[in-house]
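Single chain ahead, written as C-alpha cells, the form predicted on its own.
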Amino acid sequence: MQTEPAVGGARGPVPTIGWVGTGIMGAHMCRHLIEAGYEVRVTTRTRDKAQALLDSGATWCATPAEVAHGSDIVLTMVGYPSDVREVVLGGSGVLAGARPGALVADMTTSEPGLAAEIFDAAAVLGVGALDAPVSGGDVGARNGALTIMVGGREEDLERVLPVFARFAKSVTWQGGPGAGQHAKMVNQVAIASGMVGVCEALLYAQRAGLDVARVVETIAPGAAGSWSLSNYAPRAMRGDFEPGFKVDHFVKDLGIALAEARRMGLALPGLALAEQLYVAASAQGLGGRGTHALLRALATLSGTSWATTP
C-alpha cells in the first residue's frame, strides 16, 4: 500500500483527494497535490478551467457530490459564501456524497457562521469539517507557500496536515468551527488599510516627480516595508494589474469583516473607509483586477492617471 509521511514522522495510507474550484489560487494548489502523487478527483463550474489539471492526471467529476463519493478528503476553494453553501450543503454538494469518516475542508474566505453550520451538518453524517482559509495570493499558491488558518477539531487538522503541507508554509489551528474564518478576517483587516497606504504612497511618489522604483526600493527594507509593498508595487510599476486576488473578492471579504465587527460591537473606521474605496474601484470597472488596482481608482479620484515606469 502506498504511504505518506504523517504528523510525528509516522506513515499511513495516502488519501484520495477531492477538489472543488480551480480559480486563480485553487488551480495552483491542486496542481501541487497532483505533482506530489495524490489521486485527485476534481470539479469546477467550467470543465475547461480544469483541463490542465485533467491533463496532469486528475479525474473529472460532474458534481461536488461525485467528487466526495470517491474521496477521503475534500477541499473546496470557491469564490463567495453563496458558492460555499451550494458546493458543500447543496443537493449535489459535497455532503450529499461524502462517506462517513471523510473530511471536508473549505479553504474559501467565507463567513464564520457558515463554517459552523457546515461543521454541524457534517457531524450529523459522521463527516469531519474544517474551515481553512488561506493567505498569500497567487504567488503563495504558485510557490506552495500559503498561510492557512484553521477552525474545527484539532484532530481533524492532524489528518489533513500532510496534504496542506504540499502548498502551505504555515498551518495554524485557531480554535473551534469558524475560528479559521475569524482569523482570516483579522488578516484582511490588517491588509486593507495597508494596501490603501501602499497605493497612496505610489501616487505621491509619482506626483512629486520621484523615481518611483528607486523610492520603493529605498523604503521597503525599513518601517514602511510590507508584503504588499514588496509584491504589488513592482506589478503596479510595470502596469500589471492582473489579479493575485480580485478586487471584487476583497470587497466580499471586507463586507464580511464589517458585518462581524458590527455583530461584536466594534467600531473599525479604517476598515470601513478601505471597503468604500474598494467598492469605488469595483464601480470603476476594476472588480476583476488585482487588489493593487486600487491605485488606478485613487488616481481617478485625484483627477490624474497612473504612469507605468520603464
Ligand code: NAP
The other form holds:
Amino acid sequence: MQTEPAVGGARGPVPTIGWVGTGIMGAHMCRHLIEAGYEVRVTTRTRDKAQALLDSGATWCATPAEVAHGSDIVLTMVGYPSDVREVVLGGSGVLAGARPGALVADMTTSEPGLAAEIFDAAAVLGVGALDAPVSGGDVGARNGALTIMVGGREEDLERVLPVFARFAKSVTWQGGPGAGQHAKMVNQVAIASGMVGVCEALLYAQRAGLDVARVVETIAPGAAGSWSLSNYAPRAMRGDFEPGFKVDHFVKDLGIALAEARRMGLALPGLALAEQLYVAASAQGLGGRGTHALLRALATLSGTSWATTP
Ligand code: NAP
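In place of the form predicted on its own, output the structure of the form predicted in complex with the ligand.
Starting with the chain above, the whole complex follows.
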C-alpha cells in the first residue's frame, strides 16, 4: 500500500496521477506531486524535458492514452488549444485510455468551448472533466503558489483538490464546464494593458535618463505597483528575456479573449490594442521570448533599443 501523501489532513485511497506536458509550467507542477509521494505516469512531446522527473521516480509512457490507462487523475498542461485537442480527444489521447471513473483536468490556458466539448466527450465514457487553468507564472509553478480557476462539476473538483494543493495557494470553482477558462480570460484581459503600461514605463524611464532600477523601486509600492512590474522589470533590467510566459502564448490567450468578447458582442479596445502590439512583437521574432520582451518591440517603434543594466 502506497504511503498516503496526506494533504490538509485528508485521508483516503491515494490516486495515481497522470501528467501530460512538462514544459516551463508542467515540469515544476509535476515535480511537486512526485516530491509529495504520488505515483506519477508522464508523457510529453520532447522526452528530454521529462528526464528530471523520470530520474525522480516518474514512469514514462509513450502516449497520453497510455498515461491515462494506469491513472486515476490525469492533468494536462500543454501549449495551445490544438495541443489540448490532440492530447485529450485525439486517437492516442487521454480519453482513448481513460478508465470509467477517472478524472481529467486540463490546466492549459485554452478555449472555453473546447473545455465544454471535452466535458461532454468525457461524460459519455463515465469520466469526469475539469478545465483548470492557472495564473502565477513560472515563479508560482516553481514555488507551488499558483492560483487555479476551475470549471466543471464541484464534486469532481473535490476529488482533485488534495492534488492541486501541492502546487496551488488558491483554488476556486468558477462554474460549469468552460467557466475556468473564462475566468482565466478575465485574468488575461486585466493583465494585457498592464503589461503594455509596464513596458512603456520602463522605456520612458530609460529615455528620460533616470536610474531605471531606482525609479522602479520608488513606484512599485504605490498605485503603479503590480506583479508584472515587480517580477518582469528586474528581468528586463538585467537583459533576461527568457520565458517565463511566452509572447506567443500571450498572443494565443489574447486571441481567445477577443474571440469570446466578439461572440458576446463586447468591444474591448484596450485588449485589442495589446493584442496587436503582441502580434507585432511575435512578428519581430520575439514569439519565444518572455512577455516583457514587448519592451524590445516598443523600443523598435521609437527607433531605439533597450539598454540593460550590468
Ligand atoms: P511550454 O513550456 O511550451 O510547455 C508546454 C509543453 O507541452 C511543452 O513541453 C510541449 O512539448 C508539450 N506539448 C505540447 N503539445 C504536446 C502534445 N501534442 N503532446 C505532448 N506534449 C505536448 O509552455 P508553458 O509556459 O509551460 O505553458 C503551458 C500552458 O500554460 C500554456 O497554455 C500557457 O499559456 C499557460 N500558462 C503559462 C504560464 C507561464 O508563465 N509560463 C502561466 C500561466 C499559464 P515541447 O517541449 O516539445 O514543445
